[in-house]
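First, one chain by itself: the form predicted on its own, in structure tokens.
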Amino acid sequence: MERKTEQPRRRPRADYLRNRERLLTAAAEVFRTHGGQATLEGVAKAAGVGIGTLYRHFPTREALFEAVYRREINEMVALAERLEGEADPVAALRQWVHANIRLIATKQGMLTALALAVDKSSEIYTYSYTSLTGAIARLLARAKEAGRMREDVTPEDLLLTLIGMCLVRTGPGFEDDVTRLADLFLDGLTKGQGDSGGM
């Protein structure tokens, strides 16, 4: 029996990739400003494309939200990689935590997405949990190697505590409140050189 030659997978066209990026950027802004009231029609309009184009990329609102969330996660991973070059490993870890809180504070709906990171029944659980704990692990390892962090603290400890803080604090002053709590928590884990976030 003659074997069929496997055809090489075609790369996405440039206009396809451009439209996808425009949709993700627009969706992030629409979700931020409208939260749970955001509509796919509103996202398509903000991106300057037709609703049919949006549905070709993201057939459901959930699929679009997940794609936006994945991009946010990737940004946090990239930030951790950049911060590995910082001279002070504890300051680098603190900066990453602050950036994460700032991201959540400025994007309505991201709290719900963040909760998915600890919801093992969600499809995005493995991706988000692995990515975020991996990002924390890179920075935490440097702090431990420098003798600046308790040896028994784990990336999972930090992530779950951060998520808990974000979920229990809502309303005006959210970012300042959670940042203060996160600093108190980190101060309790660090040792040496008097490191403090200092609001």
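Starting from the form predicted on its own, produce the coordinates for the form predicted together with the DNA.
A lone chain is what you will see next.
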């Protein structure tokens, strides 16, 4: 008498969806301000729902974390994809970095909290790492083909450095500070044309 698994299950109730949305938004905000050890009670309250509702949607703290995280990551990946068409490969790379910093800046702290709280061996970590690395890899390959980038730089190098730079910066001025830092780093890796680098 079980419903066939493949059967497109009835669309979820409107309030279910609305609450899920609220919870994710609230969680992002709360994690951003209180860090990864924020209380779930607090998240529920911020979302304006009961604690039981939170648990129904995300049966473990990890589950909520993961859902929030996944959202953020997807934005960053989408960003990279949008830039693959860019003519100048180095410029594309730099743009992606800048755009990313801007993105991260808008949700100051959120990413930091997540990056630190997430278990390095969890599925979500692997997912995000792979997604982002893949996104950068394509931009990077084009820059190397054009002979404009040190050959020994890997996508991981870029990703980790960028994230690292974001992690140590906080507060107002974040975007400018990190952008300058990142440019400093990129300058050292690239050469030619429109690069802002130089001494």
